[in-house]
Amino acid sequence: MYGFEALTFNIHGGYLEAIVRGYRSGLLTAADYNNLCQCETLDDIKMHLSATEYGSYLQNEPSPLHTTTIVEKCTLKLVDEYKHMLTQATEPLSTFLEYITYGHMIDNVVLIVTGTLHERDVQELLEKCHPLGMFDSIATLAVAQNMRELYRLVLVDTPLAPYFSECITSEDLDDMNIEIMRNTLYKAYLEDFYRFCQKLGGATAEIMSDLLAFEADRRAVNITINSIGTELTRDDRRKLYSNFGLLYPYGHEELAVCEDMDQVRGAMEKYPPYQSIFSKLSYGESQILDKAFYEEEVKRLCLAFEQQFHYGVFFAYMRLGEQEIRNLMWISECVAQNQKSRVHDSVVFIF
């Protein structure tokens, strides 16, 4: 242990840590996934899930089922669990739990702004937003024409307000600017969350700094790969990388000048934890990269449960829940589109 967490942690955090470990025991196992992969129809998937924690959420859904219904109900279960934990939490755990939702808020803001740019219906966009990232004035995002208006009219009263200071410009919103805004906001959010966890100290600081550093490094790699062949300059690219993580600062210098996938691979193979991820890829191949990153993340998230008296388990459980929903979505889509041969391509086993 790192101090005296064991003496005082259970006064405020003991009940909720027990709750979240109970939730974790309800995650789907490899046997569940193997059975789901054998399903012939979405109703078969529903029948198998009825024996799991998702049973009560899907039991009243009529046939024929749609993939979106399954994903929606499974997300609702995760949201209900999160809300239960949040209502029971006291400071500083309540603030920690709120930090977990800021990423979804950023995604929702970007979704609505992008959708409005392409003249999509606001109501339709709101239905696609993640429920954990909703806030009161989200529907009014559609009126903003540039970053400054976006901040002044809507986001000034949300938790995202401090993160916007770096990307307030008068430039009109277009696809490129919106993507830069998303990454700038994420950078500010991850750095803020990292500082908050360091302030908490102890086991929470150690475990969360590892998980957040991995997230920052993964985003740096994705930004690099996605910006190859675009007009984004090396300096602009470098500004989007978070100022912490295993790759900071020397790895960022190398990634900023990469011109193709093989150069990214060469830069990343110098770092032992990422060597195993990139060794799975053939040269010039980036499709399997997402799955390799998810597998590494799941491994790290599961390790967070090996230790007691820290807040990392709450972050780990929410991320594992989101990964489980991604798995269910992929399996459901493969079954619905009769692509059973590809069902194992993107499923990441959690246990």
Second form
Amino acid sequence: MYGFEALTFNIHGGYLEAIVRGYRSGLLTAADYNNLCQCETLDDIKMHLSATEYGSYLQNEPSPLHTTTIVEKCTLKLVDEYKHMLTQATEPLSTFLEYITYGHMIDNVVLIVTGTLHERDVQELLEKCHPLGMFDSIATLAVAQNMRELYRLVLVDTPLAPYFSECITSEDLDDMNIEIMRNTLYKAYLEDFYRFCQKLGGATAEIMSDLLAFEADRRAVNITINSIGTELTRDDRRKLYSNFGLLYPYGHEELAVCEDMDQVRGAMEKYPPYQSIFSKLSYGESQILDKAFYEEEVKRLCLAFEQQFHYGVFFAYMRLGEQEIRNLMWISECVAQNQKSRVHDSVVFIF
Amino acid sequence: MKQYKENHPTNKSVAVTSEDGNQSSNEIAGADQNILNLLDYMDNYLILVDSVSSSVRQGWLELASARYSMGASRVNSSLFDLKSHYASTTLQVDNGGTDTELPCFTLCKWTSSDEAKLEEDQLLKNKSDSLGSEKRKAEESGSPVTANNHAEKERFKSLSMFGTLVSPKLRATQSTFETTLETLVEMSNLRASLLCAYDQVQKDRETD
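Mind sharing the form predicted in complex with its partner chain? What's above is the form predicted alone.
The next block holds the full complex; its first chain is the one shown before.
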């Protein structure tokens, strides 16, 4: 208990907290994953999922199934649940729920801009966009030639507008600028979300601070590893790290100068929460780092449900839902490619 | 002697000394050699088929792993670049001179797109000449570091359609498919040799 949330939370948030806890009980268990991992075909997966919350979304899909179809339909289920919660929410919960989707909005903007740069059809790109990140004028992104136009023509009327102040330039959009734009936007979004949660106070602030700090730290590590051997300078790399989190500021200083995986490990092992993650890796290995981070994230997200009367459960459910979809995508790919021996490489059990 | 030959039909080292013997024994030894060559090529070819199959399987799984890591919106076919651009890797086919009938396939990996544009764009000529001379100097001096840096840059450029900060898993996928391509070219060369050996064996059978 951090304040007097128990007195007032249920007035506006009680119904939706009950709804989201109900949704949580519908997440797939280890037994479900074990059954899915033993499937021989994608139709078997569909059959097993018919007994779960995904059943109604997959039942009308004709054979032969494709892995992208399974992912698309499972995502629709999560989107429907989100929309139900959003339509029932009042302030400030409705703003909190909207914040959860801004990351997808950023991904969609970058997808449209990158695809347009590569002369792809806009309709084709719109079909690949995440439904949680859609907004009305998204198709207009295709006409922008530089970031200034991107902002002026489209994004000024979207929730991403405040995040553009750090990356408005008249430079033409190219692959490097787009990547920097993506990471700069996401940094600004995370920092804004963090400030919003701090303003809410109470249990929400405490729990969301931990979850968002972990997200910021994970992004810092991923940016570091992905930029090793690229043209991104140390200063540019440092600018992409968020200004909060366990690694801020000294860990960021060390990560900014890392040139290989072992140096990243050396920088991260100084922090006890991340020591356990990196201890699972052998020297020079980065292949299972993603899974290790996802496992840690799932552990923290599940802990959010141990307390009541805070908004962190909504964030935790959406993230757990996304992890579940990632698991289903991986299992489907292994089954489709007849590589079932590798299915446990990336599946992260939630319960 | 003939009986010995019948009992040891593949013994090339037997010195058969019949009157019309040397020439026919050499022919038989040559025919055996052709059969052995054919079988060797076949064996190597099957090994390469296996190798291609396993590396393609590995590549597709690594691609799925990259999609898991980076997200489906960052690794999908709608990001492929449809703008006209020069191939970074080309295949040269040499149909053989007068001395040999075997075609030869050579993979030219990670050629600079700037060098390709030089032929048509006069404005880039000077820059490309200097780049080309640097590359030639590097090749003449046998500097592997410069060539490797160039290859790394070209690899990075070709992956940039998925973004400039890509996961190591996507780079591993690229490396795997690159190895597969090399193996395919090796298979093509081996297949040419295999078909030639087969033709030779057929000719030997017709002669017999």
